[in-house]
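Just the one chain here, the form predicted on its own, laid out as structure tokens.
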Amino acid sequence: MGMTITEKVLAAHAGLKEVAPGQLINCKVDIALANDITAPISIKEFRQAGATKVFDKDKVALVPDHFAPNKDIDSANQVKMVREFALEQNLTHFWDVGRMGVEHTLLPEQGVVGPGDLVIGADSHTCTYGALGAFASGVGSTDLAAAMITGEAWYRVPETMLFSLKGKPAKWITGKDVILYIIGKIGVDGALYKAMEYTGDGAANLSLDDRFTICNMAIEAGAKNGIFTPDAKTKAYVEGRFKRTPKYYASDTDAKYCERMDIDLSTMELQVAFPHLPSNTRTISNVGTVKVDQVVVGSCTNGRYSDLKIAADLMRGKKVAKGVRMIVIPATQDIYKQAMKDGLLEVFIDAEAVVSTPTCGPCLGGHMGILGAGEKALTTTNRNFVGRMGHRTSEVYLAGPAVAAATAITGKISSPEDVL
């Protein structure tokens, strides 16, 4: 019986020749990840279980990125607990302020995760790493504690949905548009506990940054994981970066899929998700007039260098609209440095935007851009639930970096064509 790429990665980590959807398995993990919100809970559970040592100091990664730099005493105490645990356990992968970045951008960049890995993280967007051909999924903090102790986690093997991509996306279309389009079609529970596999010649036309964004938001469709088959672009990305030996898997031609969906990237329009669900999508031509108070470019979906460059290219020589706040957040220190070297940060500052140190910040309503009552934000982040970025009466609209930059310039949700 043929297997999908998801099934192959799971089988390899369960020590089995094959697995099938619905099967319960126990797997060895390559990386167990937590952040400054979820790690303290995991650490407490770790202690309560009577554990004294993590299963492998090289396979536990802690990244304090949500409230970092610390926004208040409570967040400072949370990070203090994480820092002390990391030092006590002599963890290889701990990034403090000055070194840290947004976790789901940082780990691939630093070569901590790679093709063929099984990664669990106490953060729902851990599924990002499927872009490299890894099986990666979010778990609760208690499950993460168990993995830190045993190096193992249990799974029910998910069914797989196949998304066949064809064509080349038009200018300005990014992975954000692709995944918003898909979620708009299938809904926020359209892939519930399923694997979302992407294939076809269109997949080859997507950059790794696009793929990271698409896999990141698999959870917004209720999926267990998102995954791409590694190709030449994947191999070029991990070469000289990934710190272990990559393992490349691909689905068998006779693999079974529960659903299939064909998507033509060449005809896709820019997408905007209206409040209060990522599935409430509209094409940019059907947005109407929506004035905004704030624009954010950043997060684990769109804080990469390519995102910043798209925004900067549109904003060069222009100003942020009067009455609008624009916040730009490079996702890692390396991205920050490259953007600084190439003059992108100067473009943003000249446009009267503010540039932040790497942080999740406003994405979860943490800090660095909280919305007040009735305010509206167009953001490149990944969720727009009620109260996600601040007051319960505020509104969050999701889009890619081109729409974000154009919106910052005009003060209303706009296409990049509107500012050229």
Second form
Amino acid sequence: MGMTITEKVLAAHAGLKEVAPGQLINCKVDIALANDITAPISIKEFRQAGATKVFDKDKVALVPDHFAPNKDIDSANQVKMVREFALEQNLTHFWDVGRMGVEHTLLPEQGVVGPGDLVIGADSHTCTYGALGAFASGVGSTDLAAAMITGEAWYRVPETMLFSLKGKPAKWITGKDVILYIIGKIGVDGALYKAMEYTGDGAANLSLDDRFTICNMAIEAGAKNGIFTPDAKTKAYVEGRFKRTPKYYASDTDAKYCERMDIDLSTMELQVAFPHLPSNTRTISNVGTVKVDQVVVGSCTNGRYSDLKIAADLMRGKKVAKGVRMIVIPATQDIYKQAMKDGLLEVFIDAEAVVSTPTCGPCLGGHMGILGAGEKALTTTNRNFVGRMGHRTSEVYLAGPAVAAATAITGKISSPEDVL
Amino acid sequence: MSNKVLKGKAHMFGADVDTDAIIPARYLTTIDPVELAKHVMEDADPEFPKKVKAGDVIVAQKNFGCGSSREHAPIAIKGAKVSCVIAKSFARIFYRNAFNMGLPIFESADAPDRIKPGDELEVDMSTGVIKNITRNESYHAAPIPPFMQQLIEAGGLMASIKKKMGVN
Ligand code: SF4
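Now that we've seen the form predicted on its own, could you pull up the form predicted in complex with its partner chain?
Everything in the complex follows now, all chains and molecules, and the chain you saw is the first one.
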């Protein structure tokens, strides 16, 4: 019987020829990831279990990024614990301030994760790496502690939903619009426990950055993972970057899917998710007048170079609207440096935006741009839950980088066409 | 799993209660259950941490615990001495975490629609039968999947690993 790409990656890591949805399997993991919020619990569990050594020092990745550089004493103590553990275990993949970036942007960029991998991460957006044709899924700290000790994790093989993409997206349309559109259609539990597989001619028209954004938000539809079949673009991305040997899998033509949805990228419009769920989407033409206090471009969803470039190209020679704060956060040091070399940072600073060091920061209401009572933000991040970016009466609107830049210029949620 | 019966008053919540509502990220600089419990559910109901009593039950609609992978969510709920959560469905990672943390959770199609705030409930862990003492009704929850029962028998995920490593 034919298998989907998700089933094939899982089968390979379980040492099985075949797996089917619903089957419980034990898998070997290629990379086990945790951050400054989740690693401390995993480390505590690791020690309480009496473990002394991680299963493989090259396969555990720790990235303090949420409250880094440390925002207060408590977060400093948490990162101290993670740092000491990384040193003690002599971990290859540990990035501290000055080297770190937002984990899900950093790991693919540094070639730590790649095609055919099975990645377990104590962070819900671990699903990002599906963009490379990997099986990657988020878990809690205890599952991660178990994986750090044994190098294994149990999974229930998910059913797969197929999203068949066709056509070429119009100017300004990015992966963010595609995924917000899908979540708007299927809801925040529309893919609960399932795999979201993307296929079709349209997939070839999406850049790797688009694919990262689309897979990043699979969890916002409740999915276990998102996944693209590796193609020429994937190969070009991983060549000279991925540290291990990539394994390229593709779904069989007779693979079984539980649902199927056809999406025409050529007619896709810019999307905005209104408070307080990512599924609460509207097209830009139906937004009405929404004034904002803050705009954020950053996060593991849209803090990549291409996002900064789209925003900067719109903002060149313009100013952030009076009364609006704009915060730009390159997701990694490499992105920061490239944006600096190409003059993007200067564009933002000239526009009177602030440019931050890589961090999760305001994305989770951590630091570097918290909202006060009743304030509104338009942001390129992935969640707009109540209180996500600050006070419980504040409001978060989600969109891609073009809408973010246009909104910063006008002070109300705007289309890039409005500021040209 | 023992024949333990969980008893307490129902606290009602809606659909898609996310992990930021269960425990906002601004409190994630600690993993202490008592500290986390002081803020549990506060963005959904600011009075909740004050009014919740030991044994009480959280009852919600579909997709409880959606959002982040933070184990602080089940830890905070357990820290508040909530005995179990009943919902129409749970988000995937929350489901896994709750079970790994030892927080009993029950999926029931009808209970969340029939139970009213403040109802006295009795939940039988071994059968999944939910008794509503106030209304003299009972509901059924989905049985716990066999693979989870195996891990529970071993005493949870970490306990099962300790056993494998020969630590006690
Ligand atoms: S950028 Fe936001 S969503 Fe991504 S890992 Fe950081 S806090 Fe989580």
